[in-house]
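What follows is a single chain, given as structure tokens, in the form predicted on its own.
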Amino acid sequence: MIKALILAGGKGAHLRPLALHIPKPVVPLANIPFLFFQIDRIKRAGITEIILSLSYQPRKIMDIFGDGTKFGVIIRYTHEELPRGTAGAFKAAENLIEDTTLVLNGDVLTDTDLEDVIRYHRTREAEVTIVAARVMNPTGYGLVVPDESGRVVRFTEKPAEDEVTGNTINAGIYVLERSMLGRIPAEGLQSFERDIFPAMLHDGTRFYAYLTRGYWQDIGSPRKYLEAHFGIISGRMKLPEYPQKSCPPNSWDKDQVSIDQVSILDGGCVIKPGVVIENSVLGEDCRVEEGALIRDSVIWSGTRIRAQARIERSILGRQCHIGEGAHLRPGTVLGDKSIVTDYSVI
């Protein structure tokens, strides 16, 4: 039977401050931890049974989905005290595999259709098959550049500017066949994109590229995190159903406030006349006071923002204090429990 991976270990460096108390994977994302967005993806393709490698905090991952019956699935965890990278994480979980795995990033947010995936796989008769994706800058990604057929010619992790030849990028899902396993070695540090990919070309292994046309997107920075709310609120992602969400009733009249239709917020905040919030996304317990300005940002559960504030294209993380009449610049990430003065511009 097959199962899934997740690749869910990683600190989330470059996504600091927003994951320094919390593991990128469960990050919210329009209030809905960011892992189940994966898992009703999965849940999707018929899999039923999803593994989830762990390293950095782990308990804060395991305390929110536990076994997985409550969302309809079967949990089962793997943990590295030091992380060996994306091969040596499916390494690791050997004993878990038995047959064909479908290996996801925990960072990716995505439409594919995984199912269509792995029926493109099999068709092939492939080792591995990877999901490509077509993006604007491809520098920063793993380039991949497939031939007609769909097997892959060339993969080059991270390439310099002057080696980009096309716009299609590893997205980071991976459908892999067992035998995958022997490729990698027991110990040390292995990564699929730098190790084991490239050294897959050589060998003339079946080795395949699925061109994904859905939504795709990965959260790995904060803008890039504030890019995946907007491709939600946009319609162009659309919100899986969370069993565990339940919202209170709205705490402010409709009729005195200005809230666009595409926002989304938490019925557990309380809105005060003159507030107008456009293009955003609010968790539970946020107090906004009279007169405020919330536009194209994301705010995290438990945090006041004070009367006549003014914020645009922020990320602001739990229990913040916006001071009154303060202007936060577009482009401004602000960590758990920030606090900005009266009247300052940042």
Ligand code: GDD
Given for the second form:
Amino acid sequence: MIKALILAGGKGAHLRPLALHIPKPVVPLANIPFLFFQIDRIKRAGITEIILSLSYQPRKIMDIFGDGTKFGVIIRYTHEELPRGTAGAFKAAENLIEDTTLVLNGDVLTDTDLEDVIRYHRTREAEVTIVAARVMNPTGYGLVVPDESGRVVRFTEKPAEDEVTGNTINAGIYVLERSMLGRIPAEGLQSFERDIFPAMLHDGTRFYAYLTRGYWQDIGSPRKYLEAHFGIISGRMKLPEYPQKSCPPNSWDKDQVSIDQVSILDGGCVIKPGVVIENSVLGEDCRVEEGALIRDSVIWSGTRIRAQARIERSILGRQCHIGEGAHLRPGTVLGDKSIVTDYSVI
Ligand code: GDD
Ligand code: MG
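Can you return the structure of this protein in the form predicted in complex with this ligand rather than the form predicted on its own?
Zooming out: every chain and molecule, the one shown earlier first.
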């Protein structure tokens, strides 16, 4: 039986200060813990057993997903005291891996049909199939160059500008045969992208790429995390159905506020007259006071926005306080409990 393994042990360093108190794999995306989007995709492929490979702040992830029952799957965990790298983490799960395994980076958002990826892998009798996506600039990713038959002929992690020979990159989703475990040393830091994949190019391994035509977005930096929200808000990426949580209703007088159809507000928000909210996501229990404007932004739970404040293309962590008339310029990212004083411009 195919199982899935999600690599969710990274520190999320590029998402700081947002991912300081909450590990990146469970940062809220449209108010849903991120990993749930992946669990949903995995379930749709008919896979019900999922291994979460953790290292950084494992408790916070385990507290949300437990044994998986609430989400209709079986979840098991592996935990590395010290991160062992992407391939090392797979190796650390060896005793839970019985067969072909679907491995996902814990920070990629996609609606790729994973069942189709597995079918592709099977028909090519591949040992490894990686999902590839097209991006404008591959330098921040793993560059994948397939030949006409789909066979990977080059893999370069984080290529320099002058090494970029195409625009297809590693989407961070692999189908791996169990035999792959034999290629990974039992000890030490091992990376699929830097050690294992490049080494496979020269030894005749059946290594294929599946080009996804679906939505794909990495969420690992504030700009990308915001972009993933716009993917959802615009309807390009559909929201999965998260098991109901109990939230009080939002409160506003609809004749006195302007909240567009696409914005997503979790429960318990209080929105005062004259507020404008456009193309944004607010977590639960936020309070937005008279005449404030929130546009193209993501605001986590419990944040208070005082009157006449303006927030554009920004991300605010939990329980922030934005003073009256303050102005947050596009690109602002504030960690939990940040305070912005009245009338300041940042
Ligand atoms: N358990 C465990 N242990 N997980 C890890 C470890 C580890 O030591 N190191 C990284 N991870 C997890 C991270 O949590 C993340 O979900 C995933 O592995 C990939 O690590 P990142 O640190 O996010 O890598 P990246 O974003 O720079 O690059 C990777 O993703 C790109 C696509 O977004 C590479 O796979 C690239 O080739 C790829 O293009
Ligand atoms: Mg990443």
